[in-house]
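Just one chain is shown here, as structure tokens, and it is the form predicted on its own.
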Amino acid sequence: MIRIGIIGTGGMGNQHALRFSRMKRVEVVSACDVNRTRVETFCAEHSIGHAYCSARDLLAGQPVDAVSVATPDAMHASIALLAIEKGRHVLCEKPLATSYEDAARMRDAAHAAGVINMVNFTYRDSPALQAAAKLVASGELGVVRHVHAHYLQSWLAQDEWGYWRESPTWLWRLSKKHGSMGVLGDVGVHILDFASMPLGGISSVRCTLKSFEKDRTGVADDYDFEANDSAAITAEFENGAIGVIHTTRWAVPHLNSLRLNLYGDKGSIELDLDRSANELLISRNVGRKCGDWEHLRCDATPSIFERFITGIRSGEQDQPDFARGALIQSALEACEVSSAMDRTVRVGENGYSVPSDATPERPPVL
């Protein structure tokens, strides 16, 4: 029996009790929050054990093999240091952390402990995006040279999930002082992470980022609104291809779509998880005649809850773990210097990085 204790008892904690509640020789043993009465209203629904007011009497308490991290994102790094710490396997949600600093430190911390650790990019999930990923390393679209991505939300103007101004869930997205770095660390750490994991990774960005005006009413005082509502960016991969990648909350009547496109010279794919997360387009040259869309009916993929306790079993590390929550944590930082500075960041497993002004522009490929 595999022992977890998850901290954080919110939306997403939720989410990692039932599914750790589904999986055969797993036992969610003990919680946490700070609120009180919430970690016991939480360990009451999913009928848990021992409910705790901070990590650190979690990880004393009731023994766990490892920690579900799902609280705002400002505490994912003390939270899973302290954890790695103690020697226990750590999945944390994504962001991986609020600074790329933070996130390498992770990173280290879990490969020096030799614990398995990974980070929650939930849409990894889609047996789509595993078989596109599949697809590129096999050559079957030949050089992938464009890409296109989005990201889209629209809970700022519609109702669907609830009216933001009342709730702090909604607030605190909002309010960088809250700990968070807007649309961008919400939903744009999932979009870059889905755009660029068939390619290996991001080298590049040049992004804009932007923040709306909003109605304070009814609104508390100790919440601002200068995290950002949208994100464009232009994004060059490992492999040379180039493309767009898009995100924001204010796309009715989007409530959560993610779309990718994969354009190669010898074929292309298209991803739309609103149509489905388990089948894709994809079209193949023959000669120099495009082929039509055929749609592609993709296998079923284990879960990165699945994968996590996989490998705590046999001790093998899986995707995606600390070092590429690290790297993605390296894009979004490149975007806002990128956003800041109005030009192009690099991006790399050290961080990200600003070239000099005596490095010149590339000329243009004509």
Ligand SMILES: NC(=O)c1ccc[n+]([C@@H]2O[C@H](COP(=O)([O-])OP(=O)(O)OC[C@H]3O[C@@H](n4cnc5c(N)ncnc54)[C@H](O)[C@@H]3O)[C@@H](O)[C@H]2O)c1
Second form
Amino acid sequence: MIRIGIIGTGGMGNQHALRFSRMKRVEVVSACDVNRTRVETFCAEHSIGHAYCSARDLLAGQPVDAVSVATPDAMHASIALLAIEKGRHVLCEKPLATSYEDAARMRDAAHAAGVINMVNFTYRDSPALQAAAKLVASGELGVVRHVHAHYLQSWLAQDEWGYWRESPTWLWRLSKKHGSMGVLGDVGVHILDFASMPLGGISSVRCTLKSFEKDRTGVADDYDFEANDSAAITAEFENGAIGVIHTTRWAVPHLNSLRLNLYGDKGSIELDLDRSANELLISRNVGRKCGDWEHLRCDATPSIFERFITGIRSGEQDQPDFARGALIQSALEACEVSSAMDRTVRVGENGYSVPSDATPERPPVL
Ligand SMILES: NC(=O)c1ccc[n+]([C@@H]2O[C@H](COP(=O)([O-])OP(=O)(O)OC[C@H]3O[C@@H](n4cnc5c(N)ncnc54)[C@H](O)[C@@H]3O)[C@@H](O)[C@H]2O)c1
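Same protein, the form predicted in complex with this ligand this time rather than the form predicted on its own?
Following is the full complex, with the preceding chain placed first.
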């Protein structure tokens, strides 16, 4: 039996509990939240035996093999580092941290402790993305030259997911003071991973971030609303391809739309998760003629929850791990710096770098 503790019992904590509870020989034995009522209700709903109000208490209490960290972004690093120090395997929500520095500390600590570490880039679970990566690796598309990707939401412009001004779940996402990196850190992180995963990674970005005016009637002054809510990125990828990646919270009627096009010199693919996560469109050059789009069904792929548990059982680290989370964190910071400095910024395993002698020591406050 693998025993799990869930830290943070809001929207995603609920998802983690549901997903783990469906798995054989896995038990969610404890949960914690700074909000006592919420954690007690959560434990009652999911039949979890032990409720705590801090991660420290959870880790010192009922024994667990692994934890899920599903708190707001700003707490990921301190909680994950504590769990790693106690030798627990960690599945952490995205973004891995709120700075590259913290993400790199998490990566290095997990590596040194030898614990299984994964970051929940949810859309990796899409069979279409896994199939896309295989098609690129097999050379079927030839050399991929151009990329188009978007992640569109609209909760600032319509109420389908509840009115943003009335819910802490949405309010912390608008506030830099609460550790949010805006739409870039919230869902831009997914599309940066999604778009670059089949090609390896992103080597540089040029980005514009914008935070639009919002009505703050009835909202506590505590929330600063300074986090960006639209991001437009041009990127160069590790294989030399270039492309555009954009994300926003203003794209009515898109609730949660991800799309990726990869254009190679022998063929192209299109993934549209609104259409299906289980199939993609492919167009192959026939001779030197342009082929029609064909629908390609994609093999089922295990979820990150399954891969995390498999990793704990086998001792084999799967992707996306904290190293990938830190690399994407470097891309997020590069986007922030690029927008602030209006220039191209490099992305790397050791953090972002500005190709000039004007490298700032840390991302400027935007
Ligand atoms: N992978 C995905 O697709 C996906 C989707 C949505 C959110 N997320 C991520 O999941 C995380 C949680 O998001 P959410 O939408 O569930 O937020 P939420 O606001 O609904 O829930 C967060 C919970 O954490 C609790 N909390 C705050 N500080 C805590 C602490 N120090 N210790 C314990 N509990 C604490 C809050 O009281 C709240 O109940 C965020 O990092 C978010 O970016 C990921």
